[in-house]
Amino acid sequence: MKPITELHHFTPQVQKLKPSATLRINEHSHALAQQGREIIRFGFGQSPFPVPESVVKALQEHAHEKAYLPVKGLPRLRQAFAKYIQRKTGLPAETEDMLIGPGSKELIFHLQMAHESVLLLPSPSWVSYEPQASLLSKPVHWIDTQAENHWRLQPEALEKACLQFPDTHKLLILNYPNNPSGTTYPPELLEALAEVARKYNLLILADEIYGDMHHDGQHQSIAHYYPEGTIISTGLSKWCGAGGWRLGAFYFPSRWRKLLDIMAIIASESFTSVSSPIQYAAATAFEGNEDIEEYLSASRKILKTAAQYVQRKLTEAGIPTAAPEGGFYLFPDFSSLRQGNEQPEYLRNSAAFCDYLLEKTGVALLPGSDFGRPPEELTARLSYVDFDGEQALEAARHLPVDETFLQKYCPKVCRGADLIVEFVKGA
């Protein structure tokens, strides 16, 4: 018998993994700040706004709840989420179509575990979709998108990808408003993508976690055009500012009820059920009220103004950046810094560029390579939420949200944009 010479032995899937890029940049930024550096945290995408007061109050009132809840979720919450889907999409959603989990991230992982398929990912896409697939030894096929199309998946590209896997089940994850680009999909493009999906019997996971953060409140789900094959994913982390509460929710079309049941079985053997007090509070959030609508309206105004300000600054400095439409991200391309035959070492790829920018300016960005873009492409994700959201939200209730507002209530956003522009002009 061959002797065991190593104490630790890990599966091949785990050995390939790296720490989550978004969490890593947050920890790195924090460490630099602890050293006394001025750091502009444009790397970590966390809502700056407080949880709405009515939702916090609901959590306080149910803090005593300690019993395990049903695996699929608190019935009141599932009903509230069904009505939320009805309001947002017009679909005939029922309580039985809903599944609650400890964050949409966990539910997405369980979906990939349960559904045997090749994963189709538009590039760029959120950092965790592909690593989750790798953990499950699931094949991943990246579909390229282009800046001239605002990083939106095109129907022709989707059909080409489907033709490469004619005899295989396919799962497309479509995230919009998009992380990392901040762009979204117009109705005519959603309809065209739906036609391709129907033709090839795709399962679509519409990751609409930023849906309520559409800057004009005009988000539309692809489920409107492809209701029979679209699962909708959302949660409390973005529009409700409750990322650390860890609550996600899936809506399934009725024909996919068996998949919901399988995922519930997986849940029963993994997380059992989501925290009871959090579920009661989430019911209040999804039920909605006038205060929450005012909260969303003010949040959108602030984010839209900040996004347009930074995008304008970058574009004027010669850094192409798609016009923002939702969420709190921009995806600038710094390739124009490459001039002449000999390039400095920090321009060799997006990771080296972001490291150098952080060291020289204190501005933290995430490299485009973390989101599935080619390493040599100098794209980066910029998250313009380094400000006191509670203070800004209160001020937005009685002040016009304009550039003067940003200078006073979002000074680091303005400062970060200026530092990037100064760096670009000096490069």
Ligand code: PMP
Contents of the next structure:
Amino acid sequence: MKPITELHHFTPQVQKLKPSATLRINEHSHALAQQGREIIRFGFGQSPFPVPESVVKALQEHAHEKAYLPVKGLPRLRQAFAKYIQRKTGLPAETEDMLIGPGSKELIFHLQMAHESVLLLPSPSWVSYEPQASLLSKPVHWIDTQAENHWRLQPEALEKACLQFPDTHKLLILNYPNNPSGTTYPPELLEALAEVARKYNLLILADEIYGDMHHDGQHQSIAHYYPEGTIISTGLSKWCGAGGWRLGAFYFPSRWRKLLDIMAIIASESFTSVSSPIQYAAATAFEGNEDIEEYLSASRKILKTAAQYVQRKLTEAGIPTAAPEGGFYLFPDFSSLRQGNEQPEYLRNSAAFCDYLLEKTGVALLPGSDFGRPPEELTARLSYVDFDGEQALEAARHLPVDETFLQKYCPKVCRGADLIVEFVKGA
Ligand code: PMP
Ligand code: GLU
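Next block, the form predicted in complex with the ligand, ref. the form predicted alone:
All chains and molecules follow, beginning with the one already shown.
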């Protein structure tokens, strides 16, 4: 029988869908590598580090747990997560304020489904927020940011956006340390944004999944300045190296308990509850211990050194790149390659540029247009985590983490930077 391909068989929301850019580049890079090409996988943002040993052990010890758990999450995990939020933010978080889901991505989707609002997104923003909104036919309003401001949302721009939607509820997703820019917000800016948020009664989703990956361990939440209207989103994917375990967690201010309850109903009609053994292991992760603290501090050192190395190389080659502060990413701007009046085809837009760079050098980046930037702007996201995190962590226990360390333990990161610089010089 003929396969069904005509679009009228599908809902209007899915007709224009494409696979998510991050997952597409991951699979494409693997496929090219399997054909025998040397590929530097700077396209996908997965933690290179192993899951901390105590957390793996907790998973092994609970492999026999087979019962469905409560929809909102295992009570011990919700309590451990509440204590984690108290420790990290000083907020009076309680077990009842917590919701557990199969990855923060799913929880963000359900939040967008539950909250009747226009979605305010700083540009650039992570690839999935906007497609989730369009799956739900939810209006999206992009707010521009500038490289000179380290791609940080400015209070004046936020206020201007709020004034455009005076009679509509507004949801702002603020992600920091940021994917894709690698920068974060200083406390004074968080405070100024919080003031605008309070004035216009915004609901903020603070996507702090890279909070523990602040390169100096200095992450601060906007919830500190706007506790009544901020939901904090995090999970195990980044700081705990467990993206494939699929565990995310939300903290709700008590004022928004009804929203938590509605999201739990959506969960009860969709994913039911997160895998039981994973939730037990996550409780150990959020409870924390000395090994986890050591693991975090070594991970941060390695990420910071790799980020600074690549940023320096690119900047020296005339490719401006905001100074990294946390997470796994850099967001260089290749516009200086456009010289004279006649442009080669590959400098037409960021997607053509990334395709060409991959073909010529084997370095995979994601175009700025996947993050909401104008297509003709030649920005791209570079994820400097193509290295063996297990070996690097082990070595970081007894070696200084410097450029010599990088050359030995993160050779593809150095090679990727060199290949881009060579390409830029030859262009
Ligand atoms: N937010 C940001 C900014 C991300 O980069 C990611 C990618 N992992 C997520 C949310 C979703 O993470 P997860 O679903 O693995 O918790
Ligand atoms: N967050 C990762 C990235 O931005 C990948 C995982 C995902 O998109 O779900 O590359």
